[in-house]
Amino acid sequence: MPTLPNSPAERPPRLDARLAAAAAFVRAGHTAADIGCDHGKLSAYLAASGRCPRVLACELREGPLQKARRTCAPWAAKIEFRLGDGLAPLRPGEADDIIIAGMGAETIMQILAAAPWVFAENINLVLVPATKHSLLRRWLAQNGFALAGETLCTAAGRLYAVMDARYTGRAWQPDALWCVCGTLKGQPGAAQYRAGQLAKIQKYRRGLAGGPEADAVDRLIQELEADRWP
């Protein structure tokens, strides 16, 4: 594992449980592109420890932008500052670790789909998607995309599944339950994910009418009460 600098200046800032297992999907050795950066933390923590030996921190908006180059100055030598929406700031096959966190599920699949150079078995795929992760995992599955690995964290109070994701180019259709919960289960706190996970598609039901939809909402509940996780 790479090693932090001794002097507490050359140091990175701390990461959250998020972001520090966004990190560790981080393949060492490759460069990394941390799209929507935003203040830089997990760039500079990149650069820093030695895991990515060139990071491009990527931005939409120039004010989060030149915090980012604020927090990562020490390591000005090892990352590239870009503003631009989504990857549209990278060339195609610049980065083969692409890092997108913080966004919604939609957002990060549009993200995706405007840079077909990405659906490639050399991209790796860091996602930490802030809502709808059931829709971001039948995104993947039905593009071709494999969970190579996927952690469950606490930040802020609220749990994040953090996705580790490869092309293998061979779509599949998921079923509901593998939408919803992935390959969580037997990590710790993965009950309480599926509680709310529950408490969430129920919600969504009461607000539905009877038909085909309301059915098979009412299978996945019947799937996720009767798989009670430890």
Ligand SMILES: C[S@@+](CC[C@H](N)C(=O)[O-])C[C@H]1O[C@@H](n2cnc3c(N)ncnc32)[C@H](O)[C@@H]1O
The other form holds:
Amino acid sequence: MPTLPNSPAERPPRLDARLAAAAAFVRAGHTAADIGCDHGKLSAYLAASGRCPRVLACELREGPLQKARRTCAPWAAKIEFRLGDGLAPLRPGEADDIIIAGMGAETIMQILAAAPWVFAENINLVLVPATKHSLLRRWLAQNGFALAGETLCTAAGRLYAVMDARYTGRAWQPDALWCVCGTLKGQPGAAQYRAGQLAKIQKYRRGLAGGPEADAVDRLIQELEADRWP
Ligand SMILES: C[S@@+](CC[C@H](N)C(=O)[O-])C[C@H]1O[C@@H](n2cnc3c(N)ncnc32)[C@H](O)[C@@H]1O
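Could you output the structure for the form predicted together with the ligand, given that the previous block was the form predicted alone?
Okay, now the whole complex, with that chain kicking things off.
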């Protein structure tokens, strides 16, 4: 365990379950980039806990970046602040553990697609989509990433899937059930997660008249209903 500073002012900020799960996927001793760092709590935690010797706190907007500077002030020697879109403020390879938390799946996908250097086996991606988990899982599989780990957690009354993705170069075509449920079976809250996913798909199905897409969605609903998780 790293030694933590004693002064209350220098204690690492408390993380919610979502960011704590993300921090747990960050490899100790690696340089981390916290993309969309906003309040800066994760960046501060990674530096303050000793988990990462260097943290790059990145933000699209100046206001949140200023907030991060304030939160991270006690550990500023280990943290650099960068303004810009997605991974653009980084030089390729500058960080090897990249956390993107609290953005929609489409934004996460756009950020990754715009930085081909992250399609590499030494890069550890820690992703916490705010929405459309299924879309992100499918994109990862189709772009040659494997889910090395996935943690289900509850924060502010919502269930989040925290994903640890590694590039393998082997793109694959996942089935719809895998995209919807990921690798979460057996974790606390998994049955509730699956039920929530089913409810969203049933709602989507009500907006479809018929045809091949409606047939595929019906099959997925049947699969989800048939295999209820404990
Ligand atoms: C909801 S906050 C999440 C903050 C923190 N990562 C968390 O999960 O608690 C999303 C942050 O991402 C930033 N953001 C959105 N799009 C971005 C992009 N393309 N590049 C960098 N930051 C972005 C926003 O400005 C905002 O501060």
